[in-house]
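As a starting point, one isolated chain is supplied in structure tokens, in the form predicted alone.
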Amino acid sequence: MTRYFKATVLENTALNKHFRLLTIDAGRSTLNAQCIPAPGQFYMLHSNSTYDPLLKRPFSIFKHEDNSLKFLYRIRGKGTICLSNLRDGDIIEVIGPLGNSYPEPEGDFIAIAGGVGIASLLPLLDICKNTGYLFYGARSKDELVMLSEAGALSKEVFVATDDGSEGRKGVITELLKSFLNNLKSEISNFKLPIYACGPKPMLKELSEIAHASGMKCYVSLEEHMACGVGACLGCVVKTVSGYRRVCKEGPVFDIKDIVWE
């Protein structure tokens, strides 16, 4: 069930110069049994009472506990700058939970996060503790956030950065391919489901890896959204079945259904 509500900011903590963690009090009636968010779902947040920017912004649910919701976000534009200026006690407008969620894995799985994509995948790692192999890539060490928290929830963690400041130097998909090649030589028919969220080039490369290996892969797409409820058609993506709305039919899709252009 999706709801519109107003929430009180409890904390808006700076993790580093790029990332913050926003905690809001959603209220007991908002987070009832029918409105508990699932990993992969998102909320639309409006951070400024002056309506500049006018539109709400989509954010993956990072964590919920008791009556609070947490959102991990990267400061990159007017909307997130406004969000970063929120203080304890401020009121924020919220719509959610929205969209579909990741299908829950039945056993071990692979999670691959690019940058702030970790916000979408950490809840999945949390409900499936110590069964996920996490592949986490970013441009530099400074953009790897919640690494220790994710590590505590994962079976094993692999890290890559573009500049080599943490983990292996290069893109995370190369590290994934090495991992899969090693497993193929040790275990025949080793096919774990893959769950991913990150930039489009990473997901496009991942689609080729999943196709070549015959592995099931679910991806959460990051698209610009205006309404979040499927009315404006501003977030459509091309699929093998035609255009689909990321906010309504997604944000989680089977990667084989996406037409990568």
Ligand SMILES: Cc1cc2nc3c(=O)[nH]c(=O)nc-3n(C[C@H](O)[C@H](O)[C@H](O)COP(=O)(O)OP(=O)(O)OC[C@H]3O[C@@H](n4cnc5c(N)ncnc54)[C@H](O)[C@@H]3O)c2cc1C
Contents of the next structure:
Amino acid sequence: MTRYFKATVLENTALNKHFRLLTIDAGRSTLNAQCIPAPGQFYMLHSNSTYDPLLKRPFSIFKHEDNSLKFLYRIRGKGTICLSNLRDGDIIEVIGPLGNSYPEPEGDFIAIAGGVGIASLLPLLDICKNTGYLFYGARSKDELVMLSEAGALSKEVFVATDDGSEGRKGVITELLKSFLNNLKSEISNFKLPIYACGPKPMLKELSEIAHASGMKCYVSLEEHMACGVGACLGCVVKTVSGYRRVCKEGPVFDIKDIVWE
Ligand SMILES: Cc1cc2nc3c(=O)[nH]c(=O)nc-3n(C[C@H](O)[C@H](O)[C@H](O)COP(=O)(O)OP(=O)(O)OC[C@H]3O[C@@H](n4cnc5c(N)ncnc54)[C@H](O)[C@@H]3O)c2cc1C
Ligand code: FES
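Form predicted together with the named molecule structure, per the form predicted alone context:
Then the entire complex follows, led off by the chain already shown.
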């Protein structure tokens, strides 16, 4: 069940220059049994103090505890700058939880996060504690936010940064390929489901890895959104069975269904 509601900002903490963690009080009646967010679902958020930008912006649920919801966000443009200016006690407009969620893994799994994609995957690592191999890539060490929190929930963590300031230098998909190749030589027919969220080039590369290895792979797509509730068709992606709305049929898709353009 999806709800529109107003929420009070409890905290809006700067993690570094680019990233913040927003905590809002959604109220007891909002987070009842039908409205508990599942990993992969998202909310549309809008700072109530301004109509510029007019449209709400989508953010993955990062954590929820009692009446509070937490969102990890990267400051990019007008919408996220407005969010970054929110102070304790401010009121924001919220719609959610929205979209589908990651199918729950039945055993060990691989999670691959590019940058702020960790926001979408951390709740999955949390509900399946110590069963996920986390592959986490970012531009540099500063952008590996929540690495220790995610690491504490994972079976093993592999890190890559573009500039080599932490972990392996290069893209995270290269690290995943070496991991899979090593395992293939030790265990024949090694297959784990992959869960991914990150920039499009990472997901495209992953679709080739998943295809070549025959491993099941679920991706959360981060398209631009206008309404967030399936009405405007502003977020469609091409799939093998036609166009699909990321906000309604997604954001989580089986990677083999996506037509990469
Ligand atoms: C389902 C879903 C979940 C999301 N979860 C999170 C989250 O948990 N944390 C988070 O920080 N972000 C998340 N995003 C992305 C977030 O919604 C955008 O960063 C935000 O809408 C940007 O708004 P803005 O007004 O600040 O930037 P805009 O002014 O709209 O854009 C500023 C710049 O950022 C680029 N940009 C905007 N959106 C994206 C995007 N999705 N990917 C890459 N570049 C983009 C634009 O092309 C432009 O260059 C999610 C997106 C979706 C669809
Ligand atoms: S954002 Fe309007 S249909 Fe998806």
